[in-house]
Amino acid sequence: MDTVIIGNGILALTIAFRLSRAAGEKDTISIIGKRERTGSATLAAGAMLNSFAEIEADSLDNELDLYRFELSHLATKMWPKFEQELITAAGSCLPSGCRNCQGFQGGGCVDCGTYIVNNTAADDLDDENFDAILNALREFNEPHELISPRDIPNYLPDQRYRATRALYIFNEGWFNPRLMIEKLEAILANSPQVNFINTNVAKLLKENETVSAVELEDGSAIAGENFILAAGAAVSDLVNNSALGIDIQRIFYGVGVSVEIRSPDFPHKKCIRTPNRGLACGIYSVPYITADCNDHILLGASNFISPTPYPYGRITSVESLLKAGMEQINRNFYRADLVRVNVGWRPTSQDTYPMIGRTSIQNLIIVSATKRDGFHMSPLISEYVVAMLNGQPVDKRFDVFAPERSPIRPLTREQAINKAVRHQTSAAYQHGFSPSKSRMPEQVGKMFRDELERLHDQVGAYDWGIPPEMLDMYRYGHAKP
């Protein structure tokens, strides 16, 4: 069987790798994507393993969410076995910077514990996802220990945000994603299967209701089997540019921004974060443990949705990041040394919801829209879509995520305006608002809410709700109502 593999982010090596498990040997396996992966989500991500931490006010409201967090939860038990897997098939080709890892056993550039703290940074908000976390992890009998503030390694944020609460969480970890890339590549590529193609692919070329190959940037093409489309967030643009007459609501880019610095005197162990807040996951800080020191640290993450894909970091992410990280992690980060810029561009479907699975062309996958989640997802996705390749079971439940879905729609009108206010009102407080002792936080929700409802009314959302990330492409008209 030869299969193609469109894209080379974590979701498309750790299916190349299941894959070659099993591999013939008259099977191949053809990985196209340039190496140096402009704009790659998983170069750029914080690689933590959060299921719990994630956890917002809301986030189990409904059928579909509990079950993406129990997806979410599953993954996060997976990963200490499937990177053992890993170290035990690399072997000799084990890169230098992971000679000494043994997985979650021996620490190096993965290793469990995240702290969450409930700062004063925002606004209320935090309250409410710290209290939704905590409960949570009480209903699934997660390990977990309130704490002290004080007592949490390397944490000397201002005194003015200082946490006023926090927890530790045992089993969720983080990994070094950059090194985690090379561990892939290098098994990989030691596999008489696999072959890496360091191009682009143009588009997908169809015949007789199925794709037949995939056209490259210099115009060659690439015959096969089965098709696996897992680039990230350009999934949209290739479907688009290949005709191949299958309809997927939009992916969008959702641009981040994280800041890799050199902390020699205060070197983190642990994963430090706060709760989700305005839009986007809060503030964390994260052990950035390479072949040669352990004293980097990735600070994260900014977001925005763009239609089209963002090449530079925003200066006011990267400031409001170093900011964050020195009033809200460590005051001592002033001294550190800034080692590196990453943008990512995180694949985000218009429903906010994963794309994953076959479509109606039988012998194309589309895997895309993991958000923030693809890293930590990978093992589980990984499993899943090489089960659908070989036609053997999957969870029936996984089909809502199918790629030709209609746009799912879980938020009523008012559900959705009143989470874009507290969300925006979070984000305000978060980049500065001061009000005024008066009535100013009254108005300027009123000004938000009478502005969502003028949105929804103009797109026609009256017995559904606009996710909050999507406000700005229903409002330019990027996304269809």
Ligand SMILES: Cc1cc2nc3c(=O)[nH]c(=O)nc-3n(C[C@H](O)[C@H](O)[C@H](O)COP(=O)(O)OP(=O)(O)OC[C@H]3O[C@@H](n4cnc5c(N)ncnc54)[C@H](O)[C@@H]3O)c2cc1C
Second form
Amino acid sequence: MDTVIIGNGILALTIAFRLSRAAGEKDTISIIGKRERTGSATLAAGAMLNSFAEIEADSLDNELDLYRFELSHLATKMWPKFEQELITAAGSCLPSGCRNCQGFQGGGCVDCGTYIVNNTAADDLDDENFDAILNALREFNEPHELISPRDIPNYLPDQRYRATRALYIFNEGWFNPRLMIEKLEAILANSPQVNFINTNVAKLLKENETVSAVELEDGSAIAGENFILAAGAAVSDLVNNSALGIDIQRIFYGVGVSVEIRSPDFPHKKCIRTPNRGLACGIYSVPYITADCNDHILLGASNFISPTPYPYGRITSVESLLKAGMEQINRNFYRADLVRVNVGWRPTSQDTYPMIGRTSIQNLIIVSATKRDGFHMSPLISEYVVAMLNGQPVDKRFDVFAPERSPIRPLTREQAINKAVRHQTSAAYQHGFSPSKSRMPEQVGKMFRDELERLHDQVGAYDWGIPPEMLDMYRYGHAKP
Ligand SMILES: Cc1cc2nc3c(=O)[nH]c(=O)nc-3n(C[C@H](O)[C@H](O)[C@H](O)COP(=O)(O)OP(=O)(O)OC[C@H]3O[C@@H](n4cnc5c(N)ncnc54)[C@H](O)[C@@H]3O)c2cc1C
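Following the display of the form predicted alone, present the structure of the form predicted together with this ligand.
So here's everything in the complex, that chain up top.
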């Protein structure tokens, strides 16, 4: 079987890895994508393996979101074995940064242990989300401990922003994603069936109701039998350029900035993060480890949704992350070194759910829209996609993420507006909103609500709600009502 994979992020490479394990002598796997990976979400990711830490007050309220959580929890459990498979497959070709690696036992680019801090830097949405995390940890019997914030190593926030509560989740960890990509590339380069093509795809070519080839940017074509479109946030643009006759909802560019710093006096050993807040994931710091260095830290992450690729990190995103890192994690970061600013595009669908599965073109699978947890989900997604490719059964419930579905709309208008008011208020506080001592918070809340009601009327959203992250895309006509 000749398989063509379009894209070279974590999903493309983990799918290629699983395929290559079972490949026969005559099989070929082509992985197409520029090595520089402009806008790659994977390279910008904190690469946290969070399920519980991502829970919000309404995260487990409907069957679909519960299923999504079940998958996320399953992915957490798959990682140790998957990582061991990668290390074994790499053998002597492990990159030098991985040379002390013992997988989840330590010494490599992965470790476990996440502190969640409940501080007062934003508003009480943080408290609600912290409670939701704690309740879920208890309900699902997940190992955790409520601890004093003062016992968190290297947690030295500004007095005004100190946490009043904290908890420790034992099994939620993180990777250094750059090292993971290096490792996967080294493994795949050793496989005789795999061929890396260092350029981008311009379009997919269709003949007789199947995809016959892809056209590269230089005009040449690569033919194949099966095609996996895993080009992250660029998937919609590629489908639109290709006249395939399929209709998928738009995937937007969730532009996220993360900042790598070097802090030799305050090296971190564990991840420290807030709950999700203000339409994003709050502030976090993760140790950015390799065998050669243990004093780099990644601060993340910002988010805004754009209809087009956005190459640069906005000054405000960098400023907010550095300020939040110093105020809410460790005030001594003021004398850390600035190593790198990453900009990655989280592939985010209009309904904000993943888009993974076969299309009505029988030999085309799309794998995208993993938004904020594609790194974490990659062992599971790669397993399911390879099963789809081989015609093996996959959990029927997974069909809900089929690429040509209509947008999923689990929120009522009222729920969506309430949620958006909460998140917009939280974002305002996070960015310095300081109301006068009058009815101002209520007045601002009412202003948000009135505008949201008008927007829902304007797009005809009477019996459904706009996902809060997508407000601007509806406001400016980029999302189809
Ligand atoms: C700041 C930030 C923090 C994040 N934190 C986390 C986290 O803690 N945990 C987590 O699980 N997830 C996190 N994510 C999300 C995660 O990074 C993504 O869900 C995941 O990386 C998506 O993987 P991908 O392979 O689909 O996309 P990408 O990594 O974006 O890869 C797509 C690749 O396709 C290539 N490409 C684009 N166009 C073409 C073309 N025309 N032809 C060929 N190739 C093309 C691109 O260059 C790119 O390399 C974060 C994302 C960001 C931006």
